[in-house]
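The chain below stands alone, shown as structure tokens; this is the form predicted alone.
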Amino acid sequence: MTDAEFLLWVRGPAFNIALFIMLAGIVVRFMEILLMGRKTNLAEARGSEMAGGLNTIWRRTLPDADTFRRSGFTIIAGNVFHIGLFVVIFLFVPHILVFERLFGVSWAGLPSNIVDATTVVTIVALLAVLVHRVKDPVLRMLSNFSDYLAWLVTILPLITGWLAFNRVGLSGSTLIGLHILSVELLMVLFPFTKLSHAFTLVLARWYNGAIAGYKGVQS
């Protein structure tokens, strides 16, 4: 397979397959959560489920002082790479063109040099998170294969994207093809790993807060 054929394959059939698996997986994941059901609470309500759910979503978004004092590095590094991922995925003009082709919507992007610098910062933050996880005895004990797999498929598109943008090592078409392939690997594994928290996080927080709110306590 030539470089051109490889690029056409990853941009066409491989991308369509990865997109289908990701969307189907997300739908199944949500159905599992929504259809799981909860036992009817026969106790008298002491508060509002809705208020409790919304309050928990808001409170868990910003860490309290005690949590920040205990886990400051994790919070800062986590926010850096999450914000960096958002910038790279949604504010890089070539990526915006992909969204426009898929969904028919577009928006303004950032200059390429800013996205390039953000990519480097995000990669460094992810590496720092990995080192911290490996060196911290508690985090190392709690970590399993899925944690490291999620980390790997997250950082690979950033590395291959940076290499492709800066034309490092291989031909341009090969680098772009490898970058797209790494994104497709992320898409395929996304619904079936802890990365799915990007979609389920808000719903999970609402459920926890709603249960606590019904009991009249704070989650």
Contents of the next structure:
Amino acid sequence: MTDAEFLLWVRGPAFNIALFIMLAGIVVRFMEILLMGRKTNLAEARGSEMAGGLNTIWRRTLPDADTFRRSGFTIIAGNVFHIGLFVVIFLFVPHILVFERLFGVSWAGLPSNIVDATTVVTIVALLAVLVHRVKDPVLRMLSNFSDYLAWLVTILPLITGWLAFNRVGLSGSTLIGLHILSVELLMVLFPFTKLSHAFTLVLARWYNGAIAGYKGVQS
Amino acid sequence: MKKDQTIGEVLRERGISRRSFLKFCASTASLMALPPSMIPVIAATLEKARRPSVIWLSFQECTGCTESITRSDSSTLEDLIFNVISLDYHHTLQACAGHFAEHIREQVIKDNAGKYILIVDGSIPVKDGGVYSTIAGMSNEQILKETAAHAAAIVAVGTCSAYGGIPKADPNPTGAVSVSDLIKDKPIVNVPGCPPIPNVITGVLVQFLTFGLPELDALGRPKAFYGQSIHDRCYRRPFYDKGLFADSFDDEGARKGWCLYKLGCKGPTTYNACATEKWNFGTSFPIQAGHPCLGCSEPDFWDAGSFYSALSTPTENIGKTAIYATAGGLLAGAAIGGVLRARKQAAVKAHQRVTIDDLDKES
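Next up, the form predicted in complex with its partner chain. The previous block was the form predicted alone.
In what comes next, the whole complex appears, and the chain from above leads the way.
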């Protein structure tokens, strides 16, 4: 397989397969959660499920003071790499073109070299959380293969993307091909690992907040 | 002009000044990105070099490569090179034809065995016994193998001879292949491009005469000319870095000369000297003229997706995939969800209620 054939394959059939698995996987996971349903609460409502649910979706994004004191590093490094991922995925013009093809909508991107710098910061933050996970005895004990796999498939597209952008080591076609392939690996595993929190977090927070809201207490 | 004259002797005989010759050597050194200290080395080597005999074979091609190299002829500097190699066989440029032309080719092979340079443009059809392109009753493959057998080295000029090019494009009706697909025992230098830049073709020949076989990349191209991507040397690169792109061929971005990535530019995956060497005596190159790079110096460029879709975008109909995936997901989700729900209900049914009386019994 030549460089060009490889790039064409990852942009064509491989992307189609990955997209199919990811989208179908997300729909399946949503259906699983929604069809399971919740037990009917027979108690009289003392507040609004809707208000509690929406409030919690937003409030859980902000750390409370106690949690911050206990897990400051995790919160800071976690926010850095999450914001970094958002910038790199959604604000790099070549990526926006993919979303435009998929959803038909486009938006303004950031200058490419700012995204380049953000990629480096995100990679450093992800390496830091890995070191923290390995060094912290409790975290290490709680971690399983799936946690390390999720970390690997998240950092791989960042590394290959940075290499492709700066054309380090291999030819342009090979580097872009490897980058797209690493993204496809992420897409395939996305619904079936803890990475699915990217879409399940809304439901999870909603349920927590709605239960508390129904009882009229703070979530 | 005698056959065994050195290049220096030929130049003196033709009244070309030392100054013009050194200017040529300086521009050649610059073309190959060599330091000024190498200029005297190039001059000394070229002056002493014997004029090599060159056989140029044209197979499945459009003569664009020959058109290109003849453009270099109108420049005095390139003219030197044309006069210092002995171009003994070339369909388009030779005066003779028929049996006489073929006799010359055979004679050159015999007289210069192991010493001549073979230049090939065009791909070689191998399907159905190579009937799709024949010369003097011989298939292209036969001529190539016969001529290559005694060549010192082969220069594959143009993407067709280097990688198969447009004749090899899907569905490749003639079974077109590249020179390196057929010849395995000779040094081959690929000079791809559709067509290659005139100065690069002559530059590779000078490099070969001066320093021997040039250093090649993984695709057999001389690193001196194909070492960097179009994107990295493009004068529009600062716009890419700033995130300024043309969205169409006639919008504000296009008029302001912004980056053509969104319009399908293949600069990031294409290695060639267009952005630095340019065309028509350094006048312009496609991107400067407002058109995205097609990637013509890369293998399979004709089949590498649309010329006008950005490199990062999928090549297939992903809208359809999204619809099928959602439909498939809904069906699978309903099935799995149903099974889970049934399990849950069964578990609830199987659950044994424990009353206070039961607990009392146990105690």
